[in-house]
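Quick heads-up: it's one chain on its own, the form predicted alone, in structure tokens.
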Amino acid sequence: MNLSRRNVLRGTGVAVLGVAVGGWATACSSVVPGATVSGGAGNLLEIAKSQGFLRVGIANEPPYTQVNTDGTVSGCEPDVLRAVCQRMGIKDIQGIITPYESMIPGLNANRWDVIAAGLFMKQSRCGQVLYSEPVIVSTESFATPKGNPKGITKVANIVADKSLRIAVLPGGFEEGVLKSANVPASQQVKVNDGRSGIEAVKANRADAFMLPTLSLRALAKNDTSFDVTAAVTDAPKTGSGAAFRKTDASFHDAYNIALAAFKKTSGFSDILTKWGFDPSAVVGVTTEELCKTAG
């Protein structure tokens, strides 16, 4: 099957990408809505080891997750997941692209076995899934027109000026940040993905686009028509790790043990550094801490 980036991201369903240990695509198919996959019953670890793969819900938001032109999946979170799974005896992972607002419902409907997509921890999400210990800690920024003509650098600016319109991803962490700050829906412009957010700013449909700092910088590499602000100082600390169903507690526990061991190796810091993250930023940060974030 010839899988282009455009074909992967189109459609009302989700697309499956087979990802082999060495990074080469091994399969490609469509997910049938409502289909149950490997985590539907039994011991997930034994099932995944037996079938040779774990299915992972991802986005396509570099540097957190990335769909390559040949259909393979990479990015900081999938690369760490793949390495930890290999330590657990699971040969590879299969990426399934889905919008952020569908990630937890799809996980709990057994459409994939784990989420590794930069799905930042907060109270509402931590109440629905079991997060691993953090893999990354991140900051938020705004994409603005060149020169940032409206001086948007903080969430407080949006609260103070009711005329400002801010683009966000539905179900994304940033939407939750604005809701927690009581920014009304009328000031929020919902966009499908990172590129759509930038286009909303360029077309004057939004005054700024809120997204993780590194995600905006990745978009800016090929588009110099907008500015990326410094980290937003009044946004809560953010971070993410792999998210599992609450019924897969034994797998979650085993994964945390393997992740802790992997964090002590150079392989972990190499992955984070490759994708632009600071490995030292996650040191000492816990899931318990990040799950206290409101939203």
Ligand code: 6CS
Contents of the next structure:
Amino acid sequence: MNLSRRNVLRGTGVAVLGVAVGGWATACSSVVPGATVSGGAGNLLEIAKSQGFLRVGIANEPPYTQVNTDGTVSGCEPDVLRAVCQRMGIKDIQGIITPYESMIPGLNANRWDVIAAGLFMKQSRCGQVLYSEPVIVSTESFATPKGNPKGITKVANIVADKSLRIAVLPGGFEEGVLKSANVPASQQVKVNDGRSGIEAVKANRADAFMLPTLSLRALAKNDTSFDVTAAVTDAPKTGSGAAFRKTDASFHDAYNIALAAFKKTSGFSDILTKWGFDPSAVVGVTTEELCKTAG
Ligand code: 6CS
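Right, and the form predicted together with the ligand of this protein, after the form predicted alone?
Okay, now the whole complex, with that chain kicking things off.
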């Protein structure tokens, strides 16, 4: 099987495993041949080295993750993961696209062996996986109709006006922010991805769509029909890194050592800058700090 960077599979919220066919997966019930299904036996590094790839749970939400039309996996987090894996003797990564809410369950069910998707750190997630040290720090924003007619710039606006409807991804960090602010489900419009969130605003099914600032700006590059607010000041700082199973602590520790060395190279700052992230923003930020975020 061609394990070039063209291998991308599509996972869903259910136990879907695919056979990589050098591009988009076709769902089937069998385990993917050559999958690093380490089974949590703690030997992930050996398996990944011998098979030449690590299976990674991703979304497709530039600039955090991006699946190109030729099937290559990119985006800030997969590019950093690939570079660090190569420093560890693992040739490449194989992406499986899955919703954010399925990333941790899929990891712990051995459908993939790492998450590198901008799955922002917070208490509930940090309790279920082992996050590497952070790779990116970023912010949240709202997409609104042109001119932001309802003046939505903060979570507090949504709390104060019960008529406002906010689109969010199910199980996403933004849903957790609204939940922490006691915004009822009746004010939340669940959408599957960035594009459908924008469509919900354009169709007036939502008054705004909450997503990371850089993701909304990426969507706005191809669609000038909506506005993107400045960073939401009453949402927590978001940050993420690779996430591993708790049973892969030895891989996690080795990854952190390789990541720390990579962060000192221009290769790290080049990747972040290429995708629009500020490499200096993550300096001094720790997983311990980001895992204190409520939710
Ligand atoms: O961590 C999350 O759940 C959020 N992360 C990104 C990169 N996009 C939306 C998602 O809700």
